[in-house]
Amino acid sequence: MQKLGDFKLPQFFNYPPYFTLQPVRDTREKQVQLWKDLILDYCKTQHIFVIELEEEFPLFSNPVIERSLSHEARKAFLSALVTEGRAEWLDKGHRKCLILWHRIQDWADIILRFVKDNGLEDGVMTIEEIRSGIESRGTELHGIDRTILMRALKLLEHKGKLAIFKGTSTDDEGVKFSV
């Protein structure tokens, strides 16, 4: 099996003919499934959360049977992840796209597990602590996303979880958490 760096790329990586956007419904349909979930598995495991469609992306070229995806493929299969949820245009052009690997939901649990297991329950921290902190290393939390954390932040104030509150710049931003 071909890995790219210590990630084990699935089987269809190395059939050319899912390099190309295929014409019959049901086997576009099953290309574009393959296609999501790889990015989904890779951006995860590679802790990536944002992918350029002007800039070369691991995953859309293959050198050993030398295909690449093109342009209108990355588009399609990064398009097909934004119609499900699991991405977000970053621009009115479609050329830079947020990956969701996790739900902002699922962000928001996995902070409220972060703070329950390191015992913030009434605690302050800042928003940099949180994407970089020692407490955050080790965790999905340690360089995540500043938008992707922000909205998962705000949907748990809106749950009453937290309150965020804002200081003379960004890195004086910080939470407190009220679970």
Second form
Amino acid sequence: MQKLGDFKLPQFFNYPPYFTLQPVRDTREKQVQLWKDLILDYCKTQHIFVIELEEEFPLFSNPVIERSLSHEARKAFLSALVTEGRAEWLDKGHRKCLILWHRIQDWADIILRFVKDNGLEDGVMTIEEIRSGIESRGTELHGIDRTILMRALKLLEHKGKLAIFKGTSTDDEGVKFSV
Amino acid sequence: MTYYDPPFHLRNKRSSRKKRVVQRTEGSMASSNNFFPSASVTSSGRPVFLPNEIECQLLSAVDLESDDGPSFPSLKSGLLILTTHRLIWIPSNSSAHSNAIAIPLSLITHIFSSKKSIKSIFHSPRIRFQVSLNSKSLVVTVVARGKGDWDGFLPKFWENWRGRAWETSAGGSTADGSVTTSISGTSSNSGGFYLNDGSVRMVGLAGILRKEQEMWESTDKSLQEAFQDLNALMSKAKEMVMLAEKMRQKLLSGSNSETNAGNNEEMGSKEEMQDWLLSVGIISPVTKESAGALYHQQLSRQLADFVRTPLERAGGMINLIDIYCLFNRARGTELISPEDLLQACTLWEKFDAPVMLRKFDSGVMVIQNKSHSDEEVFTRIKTLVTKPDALQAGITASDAAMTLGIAPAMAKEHLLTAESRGILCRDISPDGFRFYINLFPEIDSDDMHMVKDHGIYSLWVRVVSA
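Could the form predicted together with the partner chain be shown next, to go alongside the form predicted alone?
The next block holds the full complex; its first chain is the one shown before.
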């Protein structure tokens, strides 16, 4: 089985037409579906949050069959993810894409679980600590993308589960939980 | 047999075919023809010409009649072709083509002069001649009831009969055929062409000059006569134009207004008006479908015959552009335009030709046999593309061309069509444009790593893993 790092690739990754944007509608739909799932799977296991279109992305090339996705194809598949709500463009030029292999709502639930697991129902924590503190090690929160974390926290703030307060610098930004 | 001349509204063949009581049967269904020699006709309804015979004029809806008696066969409403050697009459009903006859001009002993009278203006144009058959003398009348250039036909008939083209093999005074067709310049001339013979008619210079001289003299005379009538004509012309315009408007408004079932009478008179306009020579604006000028019909049949050999050589499918080149090259002179070719192809469906025009999504137009089957081609493609080499590396249009026995451009069209049906997938890379068997339907979207035991996907996995 072919691997990309420690990620197990499916058999059809070696099928050359997989790397050419198919014009026939039904075929294209299937192709898009497979790419969407593959991208999400890969990003989840590799903890990748952002894909830059103009940079090399290992999933988009297969040196074994000497094929890689064209710029147009990459854009097409990422746009499909955006349409489905599993990704967002970070810039107007559509060059950077934020991958939501967990939806924002899912992240919010993960944060709540984290809070409960660590007895922080009334506690306070800085943003950085949530991202890289000792408690976060071993959890999915570790190394989470800042943008995603802020969005999830804002969602929870809206629900009244916490309050975000600003410190003197970004390092001091913190959260007061009231779960 | 008294001759019955139907009134205006029954004159046009088109209307008489539609719903009125048919005054004449089409074609000669029961012609026990022991009178005239029969004429060979191709499968597309074109006559088979004798060596050095040239086609000159065509008339449609022609009856051949005789005072001879009841034993004369019924030869009604056929296509009359005047050639340098014969008068060929082909029934319009395509199943009766075997009843086509030909009257050799050499057997005509006398042509009666046609007197112009008031009466003759209102009747169908006709000409009588005496023909000697089986040591019997017979008077035949050609009655032209349809479209066709009668004024071009009549002098050409005289000319061809006098020209006696059948007496000489080549050269000298038989300059009539090829030269005067271009001088008289009628649009219904298709000129004929010879594939097996390949010879060009030898033309004597004296003959050409003589013909030209005669032509100029007669033109001069008729011009003089015309100018005298011209002034009278001009004053009437304006009235006629206004009248025609009124008719046209009436017809147009008649077609636009809602005509329900109860309005049959109005429909009837509208048709009469349409027919009358046609017989006067004005094209009706409400005709939905043009039957095509006679020229195009004959061209279409000729093309259907011609196309068979190249089509076979090309494996059943040939590019329209290639046919254009081949056909014109074979014709030599009197080349046809691309529009004429296209028009001729579209007319094929009207007389059940064995070939058809087909347009691919990419815009490429080809001619193929009606019996051509796409499904059969797809089966062959599928077989080709599931071979181990093709599973590994796919196929190109050239590979398919070799297997299918057709041109690469045609093969590509087939591959693209197969792709659009979901049989193949494309692979575009620096290696080129290749096609693979479509595996996508067999891939499980819920479980990416799953490969079922049976099916093309598992075959593919086995082959590429080896």
